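A lone chain, given as structure tokens: the form predicted on its own.
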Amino acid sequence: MIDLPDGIGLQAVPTASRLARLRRSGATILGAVLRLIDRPMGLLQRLIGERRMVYVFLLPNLAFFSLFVFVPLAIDLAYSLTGGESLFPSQRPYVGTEQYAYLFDCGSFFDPASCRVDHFWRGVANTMRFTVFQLVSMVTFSLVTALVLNMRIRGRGFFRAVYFFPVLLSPVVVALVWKWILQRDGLLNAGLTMIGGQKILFFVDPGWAMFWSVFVSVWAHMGFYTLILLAGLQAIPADLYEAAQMDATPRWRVLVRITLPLLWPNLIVVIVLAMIRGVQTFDEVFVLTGGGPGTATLMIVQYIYETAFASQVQNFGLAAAASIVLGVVLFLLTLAQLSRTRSAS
């Protein structure tokens, strides 16, 4: 018999028995709950059949999705067909497609100054330009980064975490940090003056403002798309690379003939998601430049926000019509991209 110090044996036995009782009580309660649920679920399965039970489990998710997607979409469509300044639907007169006609009243769609709602079309032009530059940069840098991080380099795990870290930050925080770096007396201009250069007013020049808007967006979200491409690279069988190495195939040929074709499904996902992200961009650019200088970086989502909530005369109908147009265009672009993908494959 082993003598234990005073108090240890007296405390350990009650504690162990107490834990055992708690486990038995938990198992009893869980069993009772499961038996309680099993009866109505079994009855429901007999009524609708085993194959239809999948819809029962999907119903909560569909209801949640409908509540926060389809219902707001229906409300938005209803508001786009009404006029007035009141927020309450009962006080808004029905105007039909008048808001859409007002948006598309243009002498030339390539000249925003000829449109009645010129800020909307300036936002469309800026969003298209931003999306093209952002999409090309995002896909290119994400692909190059994924290829490098897929190699056997020192500190690979560390660099993977570093590249993904900006994705964890809030877009507002990212924009505020870069605004502090790029402002007139910011960190970048301080570095330029230290080496004898002149300060650059990045937020005053339209070209610089658009460049940094694209740069910050790519910097903040590149890690997410790199992760998607990296997963695709790691799914490619290593036997193919070993066979290419035995045949002394050049690296560029391996990239073109093996890596890119097998990575194409992941690239399509990146392209579609980056395009949607570019068209819907708002928070980073709004905090970084405020849409300026002038309307040089005014995006379509910012126009919708300002028309509905930030202007002195809040036009909810016009903002709703603009958002419906944006949604339709985005839906058509996504369908076109996916259809081209299927035809190419």
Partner chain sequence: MKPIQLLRARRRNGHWHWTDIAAYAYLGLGVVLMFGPVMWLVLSSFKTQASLLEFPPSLLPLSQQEVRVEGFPQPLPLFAATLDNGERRELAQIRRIGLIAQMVDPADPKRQYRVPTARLAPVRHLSFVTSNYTEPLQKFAFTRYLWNSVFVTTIATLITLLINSMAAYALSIYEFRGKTIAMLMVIGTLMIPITIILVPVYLVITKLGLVNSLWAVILPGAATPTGVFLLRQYMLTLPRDLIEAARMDKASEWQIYWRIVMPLAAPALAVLAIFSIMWRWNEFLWPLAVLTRSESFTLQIGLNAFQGELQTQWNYLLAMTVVSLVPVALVFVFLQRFIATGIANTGMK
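Numbering follows the first chain given and starts at 1. Predicted model, so just to flag it, every value in this text is computed and none were measured. Note that the rigid core is defined as the largest set of C-alphas that superpose within 1.5 Å between two forms. What changes on going to the form predicted in complex with the partner chain:
- After superposition on the rigid core, displacement of the C-alpha of residue 310 between the two forms stays below 2 Å.
- Superposed on the core, the two forms barely differ at residue 294: its CA moves less than 2 Å between the two forms.
- In the core-superposed comparison between the two forms, residue 155 has its Cα shifted by less than 2 Å.
Follow the form predicted on its own with the form predicted in complex with the partner chain, if you could.
Just this one chain is shown here; partners and other molecules are left out.
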């Protein structure tokens, strides 16, 4: 910069020196902070030895894990075995498996109305229905999208981005966007009346409410699964296709006999992840339909949340018992995924 001709140099030099000064002072501050941490850490190392320092590094993270995952898990169990309304386990009377018995007290497991805790079972039924519909449409659409995006398409990056961007949106935003479109006087009903149809009250009809819950969930998360599948597709060596071409294989046969089998590991990941997500669904549906109409889109997690926090009587015991049941289901699904990824790698 200093070597530049005068006119430019005169202006450039102060900026450069200011920048340098800024950087130097920044470095000085950072250096000071570093020395502040370095010293005690070095001292600690002298004290406990190099070998034991590893535990110092592990400690914060594991402390957080313990405090906010493992201890709560134990408390969860304690909650589910105790009754009363107190938040503090010590003030709660032991009731054994009463909460579970209450939860599972059903005339018939196929009819939520016959259960004492019918909302929980409605949640179970809704969640199962939601998960199945969501899984099927999610896998179908993300697979088709991935296959299309894997073609030599002009503007592939753009299209990939288009399908991907809702993934980043918050569930609340996603739900509000669609709520705004689906409301009585919304864009969709305007379109319907324009083509001569009738307005539909989407959130008053149970079937429509469930349909849109699934639709919005697929809309929001499809891009994520598409990416996983696209990565799998791009990992398939091109010479396999060349070989197939040399053998004059029809396109559909290439898809069925080469692409899909080689994509299978990624598909499994997608299926299991979509299943786990489906079972845990809460926020989008909650903001979109509030669980309604009635209990038509009430999911298990919403039931747990409302039982523990949003109802008149905060029934922590029942919520915990429901959590544990949900946890067991999720655990089994995760195990399936882990064993799957193990065997894949």
